[in-house]
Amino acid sequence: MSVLEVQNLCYDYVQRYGVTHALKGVNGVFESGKLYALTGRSGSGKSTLLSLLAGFDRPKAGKITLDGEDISTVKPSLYRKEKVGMIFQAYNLIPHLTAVENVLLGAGGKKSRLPSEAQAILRSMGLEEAHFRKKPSHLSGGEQQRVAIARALASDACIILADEPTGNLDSDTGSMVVEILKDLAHRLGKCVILVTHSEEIASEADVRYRMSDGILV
């Protein structure tokens, strides 16, 4: 079981008019298996939390451990490709590949995957072999999200990492992603982290953390 691990985290973003404390000192568990929600007002140290764990910032005091080994001792580039899969609110596919393309993009260190292996990833999104050559622009907000999940899980990463992905979408599609990423927490094991502003949805999470004023309660 695979264990991501917060310790005292501190970030600071420096700007003209000062210094502002976005995390002040986070402590949190997530363990493989479950589905976390992050939830917050706006500028509560959400996203800045999960861009930390995504290892695209450093923290400036603290620590953040993958089953006890400190992420900052791995290349970010190499944690990434591994460990991490994305998953965004604009879904951000490469418009000009098709969906098998952008699966197969996703691959990080699993440079061998076949489109055949991709095809049978999207499959277990629900999509068909008819959205399989089109390009994002062809695909539905909701189409395009299962791609964006088939994408984050191409590269076999334990943790999924998704900020706020059914922003875009309405209610029924939402409910339907959420759906999928449960199921990659209790079925497929991966550790996942959702950032969402939904009650509703951040009802349907395993465990529930809110951020306030850069604090994980």
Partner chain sequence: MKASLKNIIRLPNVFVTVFLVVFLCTVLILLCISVYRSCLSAEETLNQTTVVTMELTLKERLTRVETEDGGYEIVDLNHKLLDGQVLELLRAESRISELHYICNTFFFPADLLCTEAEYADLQAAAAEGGSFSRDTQLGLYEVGVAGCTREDLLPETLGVPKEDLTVTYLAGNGLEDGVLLPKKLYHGLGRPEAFLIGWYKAEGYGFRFDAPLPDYLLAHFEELKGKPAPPALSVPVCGYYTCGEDDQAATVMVANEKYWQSIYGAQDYYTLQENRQTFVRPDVDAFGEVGLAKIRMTTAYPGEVASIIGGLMDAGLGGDDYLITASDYEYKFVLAQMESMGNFSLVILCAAVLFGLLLLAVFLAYAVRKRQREIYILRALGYGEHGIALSFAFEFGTVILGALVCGVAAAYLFGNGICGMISQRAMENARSAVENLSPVAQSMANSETLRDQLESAVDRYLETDLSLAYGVPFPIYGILLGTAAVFSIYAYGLTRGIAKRNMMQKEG
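Please give the other form, namely the form predicted in complex with the partner chain, since only the form predicted alone has been shown so far.
Left out here are the partners and the other molecules; the chain alone remains.
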């Protein structure tokens, strides 16, 4: 039972023409076994928060702890490899790799991961066998997201960060993806944080957070 905790998180984008205060003191707790929905207007800082949770950069102020341990004390790539699985809105998959190969890539350093295991994960995501050896360009959006989720699972990460994974999908497929994510939280005990615009999808979540102008409310 792990807990991801965020305290007074601030982040600025410094650019030539000025500074954007993307996060202005975000506080929040994310527990495993729950699906969190993060909503809010475009530009409110959702992606920024997710990126920080993924360890892509250090916050300007505040800290992120995983089970009480500050994640900045861990090598970011190692943290990402072992703790975090990420799913984006689109272009999740490496185009020249097959579905299975993409999933295997998620296993990262875990050399022991066999194609059969990757296939098992894919199967559990409801991807048809026929698609396993296909390149992403031959898969539908929903199928691609299943592969992306499978890949996030391949590393046994405890935190799944999904930045608008349904944004490019029709609502039926979208809700199917959300079902899967919910399943990940409830059945596999992952801590799933889902960024979405859709009220309908957000209502499926266990906990709903709303981002507004760099603040979590």
